[in-house]
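First, one chain by itself: the form predicted alone, in structure tokens.
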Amino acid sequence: MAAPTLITVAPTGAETAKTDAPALPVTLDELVATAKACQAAGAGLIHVHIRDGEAAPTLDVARLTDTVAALREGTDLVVQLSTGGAVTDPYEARLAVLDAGPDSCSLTCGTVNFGSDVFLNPWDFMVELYRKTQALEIVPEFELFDVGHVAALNRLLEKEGLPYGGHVHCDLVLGVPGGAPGDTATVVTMARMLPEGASWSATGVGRSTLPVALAALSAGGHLRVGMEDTLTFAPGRPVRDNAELVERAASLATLALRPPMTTDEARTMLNVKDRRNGAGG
């Protein structure tokens, strides 16, 4: 029997305005309600960006800490904070995200054009962020937007050793204007380049959502979905909410005989430190 599927939900992101997508969760209450619905639909991990009181993207550590606590209280999802933030966020603020004590965090393995912007991730910043994850016992998810990012990941592991927990987990982020295309050939190429024993999910941005999801399932990968990555469910039909995207991913995984992982299975696969209330860790 093939391994079950880790479904990650990325509900908010840093690019979309609430006025353009009313279902986008931007308050803490909206985010927790979304997380509960997505866990019930089959998600095992939530990838979190937060907004301030004006619904603008922020990396405020106090808000992040409150968000992590609320998600732990309201759900059993693995809580992963974005260290990418918005493309304009300074390196110091991105490093400080880890002080909020998440289970996991994103770690992008290289610079990439991001539409008309540039998402900067120079080598020295990658190393500093990686060393901080090791010191704070936080499991990184290596975000790979292009083929060269996989080479950078392998270099990072060779020079700095394994991540906390000993397991390498990656996310192929495909279809970003300026990054690798969201198609089957790219999924297969990048997956074959990953370190031996690594697990991986795949994110198809925009129109590439379904092609990437189907390719990932057939190649043994996991899925990331959410309104951070797509706002259209089908041509001419906006996404109802994040849970709808998780439900579709869960249906695809079940059809592939790889049903969604439970949150406990997700924790075991990623080997995250148990920071839940009363866990003693």
Given for the second form:
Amino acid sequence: MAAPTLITVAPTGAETAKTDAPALPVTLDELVATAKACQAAGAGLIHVHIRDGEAAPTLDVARLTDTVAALREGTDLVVQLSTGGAVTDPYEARLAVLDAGPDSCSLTCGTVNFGSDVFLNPWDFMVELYRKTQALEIVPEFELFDVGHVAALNRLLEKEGLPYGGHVHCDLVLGVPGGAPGDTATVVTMARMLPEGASWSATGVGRSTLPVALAALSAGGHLRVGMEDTLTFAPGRPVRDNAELVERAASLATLALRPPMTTDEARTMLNVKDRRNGAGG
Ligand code: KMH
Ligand code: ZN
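Provide the structure of the form predicted together with ligand KMH, given the form predicted alone shown above.
Everything in the complex follows now, all chains and molecules, and the chain you saw is the first one.
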């Protein structure tokens, strides 16, 4: 029997305006309601970007701390905070995200062109962020936007040792204008370069959503979906909401005889520290 599928939902991101996508969850209430619906549809992990009172992206630590608490209270999802933020966020604010005490955080393994912007992740910043995850016992998810990022990940592990929990989990983020393309050949190429024993999910932005999801499932990977990456369900048809994308991912995974992982299975696979109900620090 093939392994079950971890479905990660990335419901908000930092790039889309609420006015352009009214279903985008931008308030804490909207985020928690989305998280509950996505867990019911089969998600095991939530990748979180938050917005301020004007629905603009923010890395405010107090707000992030409240968000982590509310998601823990309302769901059993593994709570992962983005340390990527928006392309304009300074390194100090991205490092401070960890002070909100999430189960997991994203850690991007290199700089990448991002449309007409640049998403900056120089080596020294990667190392500083990685050391902070180890010190605070937070499980990093290595975000890989390009083939060179996989080489940088391998170098990071060689020089700095294993992450907290001892398990390496990665996410291939494909189809970003400026990054690696979202197609089957790239999924397979990057998956083959990953460290031995690593688990990985993949997401394809925009039109590459389905090709990447199908390739990942067939290659033994997990799935990330959500309105951070995908706003169109089918040509000419906007996404209804995040749960619709999770439902579709769960159907594909079930069809592949790799049904969605439970939240407990996700916690075990990733080896996150149990911080629920005062269980951890
Ligand atoms: N918003 C992008 C610039 C992450 O969450 O770590 C970066 C991003 C990656 O979304
Ligand atoms: Zn993100």
